[in-house]
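As structure tokens, one chain now follows by itself in the form predicted on its own.
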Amino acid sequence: MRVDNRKYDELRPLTITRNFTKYSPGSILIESGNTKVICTASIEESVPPHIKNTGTGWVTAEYSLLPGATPTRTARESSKGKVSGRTHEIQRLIGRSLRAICDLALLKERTIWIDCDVIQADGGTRTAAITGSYVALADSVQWLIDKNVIKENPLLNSVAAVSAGIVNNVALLDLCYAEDATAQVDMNFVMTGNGKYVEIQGTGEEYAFDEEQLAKMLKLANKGICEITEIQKKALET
């Protein structure tokens, strides 16, 4: 029995609320169980130096765990004067995941920033951030099209993410914090809506896993991404 009474292959309840804030062309609240993340999209008419004057756009992300998101206050990284290694790694993952499904040339020389702010954390914040960021990105792209700023949709596919792991020798889908904290294996899967892999992150926590266990986690992740993709589609239709 899982801590929240889910089946081994069952996602946490997942909801996506669009137009969550007033000023961003794309803003959503994603709730995955008790994990809640606000994803907002902002558009800048400039690009990073490495692609300046190439006619190509850019999509990137920033990620932040807000102080009250966890039982013990997490200090703002701005007060420390630097971004932690974990934060840097997560926001680079989000950016890579979004760029994987974009034809950046169709954005022209502009940048879409996706800011992911975790307001409540109960495991899976990076996967929720990726899943929500796609919807915020899709809304911002549609805003550009509606304003006749761009002519063609640069999104080639959708993208979503989910975790899977081994807990007490059992493969589980979509780990909450209590499961993640005791997991023998913790993996994150980023996949497109048509079932292709963008990135797989996996770690054995003082435990080695075999090919059979990996296959079970891959199967769970595929099932989860298919379900998440449908939730994304329905959210964008409302």
Contents of the next structure:
Protein chains: 6
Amino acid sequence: MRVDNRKYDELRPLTITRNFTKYSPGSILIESGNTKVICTASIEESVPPHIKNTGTGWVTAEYSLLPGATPTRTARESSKGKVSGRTHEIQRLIGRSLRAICDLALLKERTIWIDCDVIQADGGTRTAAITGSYVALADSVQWLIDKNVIKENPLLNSVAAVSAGIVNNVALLDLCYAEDATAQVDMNFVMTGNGKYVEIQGTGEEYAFDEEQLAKMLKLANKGICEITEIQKKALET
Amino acid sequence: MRVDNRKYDELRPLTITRNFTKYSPGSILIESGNTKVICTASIEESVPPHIKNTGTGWVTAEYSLLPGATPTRTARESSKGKVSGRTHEIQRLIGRSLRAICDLALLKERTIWIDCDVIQADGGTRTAAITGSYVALADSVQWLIDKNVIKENPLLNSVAAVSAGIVNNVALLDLCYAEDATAQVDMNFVMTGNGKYVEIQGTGEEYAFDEEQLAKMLKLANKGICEITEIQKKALET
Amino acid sequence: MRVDNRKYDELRPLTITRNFTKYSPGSILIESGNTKVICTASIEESVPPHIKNTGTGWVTAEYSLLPGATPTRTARESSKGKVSGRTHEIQRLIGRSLRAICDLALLKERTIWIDCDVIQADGGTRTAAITGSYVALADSVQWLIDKNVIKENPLLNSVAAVSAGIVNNVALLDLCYAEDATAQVDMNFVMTGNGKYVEIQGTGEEYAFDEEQLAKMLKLANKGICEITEIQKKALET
Amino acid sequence: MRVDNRKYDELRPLTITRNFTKYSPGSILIESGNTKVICTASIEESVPPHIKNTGTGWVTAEYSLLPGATPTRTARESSKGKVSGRTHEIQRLIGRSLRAICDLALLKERTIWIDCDVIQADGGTRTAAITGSYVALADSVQWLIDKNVIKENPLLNSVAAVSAGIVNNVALLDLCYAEDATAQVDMNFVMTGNGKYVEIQGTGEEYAFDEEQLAKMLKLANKGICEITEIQKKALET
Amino acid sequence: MRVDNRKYDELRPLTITRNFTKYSPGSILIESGNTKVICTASIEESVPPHIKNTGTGWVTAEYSLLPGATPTRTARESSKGKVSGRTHEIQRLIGRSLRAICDLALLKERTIWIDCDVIQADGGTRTAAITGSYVALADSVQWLIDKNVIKENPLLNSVAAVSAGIVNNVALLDLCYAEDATAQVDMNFVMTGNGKYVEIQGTGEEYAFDEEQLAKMLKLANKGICEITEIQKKALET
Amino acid sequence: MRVDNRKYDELRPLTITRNFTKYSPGSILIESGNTKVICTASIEESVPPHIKNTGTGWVTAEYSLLPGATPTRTARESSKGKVSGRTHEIQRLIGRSLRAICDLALLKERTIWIDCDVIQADGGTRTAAITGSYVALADSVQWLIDKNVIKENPLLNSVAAVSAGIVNNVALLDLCYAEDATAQVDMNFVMTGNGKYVEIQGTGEEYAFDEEQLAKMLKLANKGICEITEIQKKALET
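Pass me the form predicted together with a further copy of the same chain as well; I've looked at the form predicted on its own already.
Let us now look at the entire complex, which starts with that chain.
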């Protein structure tokens, strides 16, 4: 039995609230158990230097943990004057995941920024951020279409993320913080709505894992992504 | 008539939600019209170098605007690698305001951090942050008392803040963003629950104001603080 | 009796030396008791991005304390790699104060920088900096007129600043460092030559003050600004 | 046929030169085709704060691309004043990979730094860096044993890394830069000498991949790591 | 004839004003023609880490150009967030020059900081800074002796600096800015009061010079240092 | 007898390997005894702002010590977030030395970057870097000529550097680290192939030196540069 009484292949309760704040064309509160992340989209009518004048757009993300999101205060990166390696990794991952399902040419020369701010952290903040970011991105793209700024929807698919891991030699889906802290292996999976892989990141924590364990985690991830994709769909229909 | 149909001396609707997040001993969502700020308290069992070994405690604050809080995205200060002058000014103001009503010796050698993160900004974010921070501070102090960490309550009074200004030559209470952007004078008042001044900051925006206008703004501020103090009290009683 | 034998409503001896250095179109040494500040104007034929192509000019200020200005050496902000919150606050205040009396459109698209470098600090450095900056600004504006760069004088008024405070429950004008260090309230007033307010900043140092104390400080500030304005006028006439 | 005439499952020529520089207890030049990386070990008789006084040691890595390593000069991160997200990701990956095969308690309270400096870059610099770092680590550990600083060898296994990817819908082993630049999927595998996974990182470049493609890449990686492990072994025997 | 009518081997008028500011134990205004530098000494009762607990002291210097010191404003290094290469070079040179004539062991474990702030710049700021710093150092050392903090004078000699250069193929002493800007060779000499070399720095500006030219500049420098040493002596006697 | 058995006027064995790496038009490994530096040239089709649109080119250098180049690890300047004063000094010196022998107008509006990365440090890294940089520059200039990018060779001369010093009152040529660490005087000479001076930098290490000692070091430097120039010539002929 898991610390929060879930089965080995059970997701935490997942809710997605749209229109969470007022001034963004896509603003989501995603809650995965005790992990809560605000994802907001902002549209900027320019693109980064490396694609200027190519006619194509860009989707990028930033991630931050609010200082009070964790039981022990997390020092603010603005005060420390630099973004940590961990934050860099996460925001690059979110950006790549969103671009993987987006035909950037259809977006034209503009950038959609997705900001993921974690207000409560209980493990799985990066996967929740990706899952929520997709919905914020979908809303902001619809806003562009409604305003006749773009004609065609650049989103080719949905995208979602979930973790799986090995804890006490057992494969588990969607680790909470207490599980993550003692996990032997921690893997994050980013997958499209039709079950293909966009990103796989697996790390043995002073541990190495074998083919069979990998296979179990892959299976759990596939199951989890299916369920999350359904929740995204329902959130977007309402 | 004001843009949001308020009378000249009328506050925006003000609500204070306690226990907004789970891992902080004092976590507040304060909503003042469309301005929304999360204020969370964190306790650290050490103090800044300048008061080390004096037996006295410290209360300090940090302030940040989430990128999606404004209609045009606000660049993240962590990405820019430094805290702006405006942020410095605001977080120093919040910290001084809270220390003014706190007997730091009773807190013993520990620091209470108050983090104010604006998730939606429609003017008056610094005054809302102060008003909400007081409630977060009160909750965290009560938590220390409940846990028997400190014996006596170090809070000598309550503290709250409100703005008043001159817009089109008329003195108004509690400016929203549209009013603030065209104001001739913008003043912020920080006052204790018993009507004394802790901070007064008034700025003519390419404009200078006279004694009479100052008197009107002082009167509005006193009225506003009275009402806000009542709302703080009620929030803390429930 | 005050530490330096002044009366409660008496300014420190105030002298303004023009043409203090040779390469600036407005270079002032202002001495207010033992506080000494060099204020120099520099003219740059461009404006900050936010007003580019609007045809209007800009006035801005920077402030710094020389390391040897204080009995204990003040570490250089260039060596620390960042400007402190206090410096940010002060230089923003000086800039706003100068812009308040300046019709920036008449300046055309150019920037006047006022650099305030404190060579000796005995309290009141920011108010001395504002008072001296006005004279440096006036000299640099006259230089532009003499050179036929601009036609009309953009300065609508003079501006000066002074502090007032409550020390041992007594309201005093123009605090020196020893008084400032023990003050219950410290207020800074920036006022125009015709007695209107541009900025009011009052801070209770772990103390809150009432209406009556505020009134006393306002009266002292008005008296002080009158006298300082006269000294500025005389300095500019010679 | 591949750009460099290799078969789909063929590694680039891989050579490992030990004792490449003189002042390090473990200094390696690893050459994988045209990719060349210097890996040097340095020993520091202290540990990072988070494990101080736990009696355990630490292994960490830093990674850098020399400016002239690429056809177009890569700006120096020291001159830019900050380490990029990509560098952060890579050096964290190298560090985790080495710690996964190391019993840090046997190292006692000291840190082994592995510096990976790329002098010529043709794709696969991070995997070459990991493979070479293991040999540098092994040499520095042996140096500690030879000097009687530690008694037992803390290395539990060897570790190596290789990439596999999908290029033009074909699964390939060990991508060079030209292949990497057009790859649909790029995966990096870090594995122990006995064939277990330490890290898996797979990224679809604006592409998503399926189970079958994943299986092919896993198979290639296993083959590649076997061969690399042999080369490491031989290098260490001579 | 030179731009300022000096002979080829003539120094600019040089004056040294002691006790220029009030709060430093050694505060000098040095004026060399139109170049003016404030040199102040500060004493800190600690030493840098690399000599901690060795019983020996330290002398170090920092250098800065006030923004208004030059006809075109020099941007503040604190605002740019980093100290330039030129500033680094100069302050390291000043520090080495002062330490060369100081028996640091006699200073005991304390640091004397010399801050050189250029308020007006017309070439030769670094040499004026060294010449003035010596006097500020001598005054601060005397202050320590007068206060019985140290017993013996750690200064073994005096130190001064001067430039010589080749302009239009002619060797000149003590270049002003207009000469320096067109010089083919610019050399700085730091010498002790008894005519020995502490530092020699010569740079051909897109030019190379021969033995004979070097010999001429050495001769000029020796003459200049003799005269400057006399001025330092007289300043310290009064 | 010297630590490495050299005579007082003997250089360390000096070898220059061209085409050390593959992607740079000028890539040199220079070995001077145990000091080893990689010098690579990169060509950028733009120039720094201060010479934009003047039709002239630029040559600049950057210098870095690899962390493992020294017996005790040297912390990476990218991780510290800033370039040290020592590094600034050295890279400015290398850049000036190369520009002194280059007719920048013939280079047209482009920049040649020379990157000097020290992989093994035993004293004299800056002089080896200059000597090697000249060869890398010569190769990159020839590359430009071969590609018909420029017509005339902008190099007017060769340039090389060597150190001389006073150790135990004896003048020595080309100090290794053990000698440098105990030297009373350390001088660096940068000279052209026809025996003229480009840079002279001499520093007494808490020591002052006289005319006679200076003359001896000048003589040693002239002898050393002659021999080094021959080695550069031969390297470029092969």
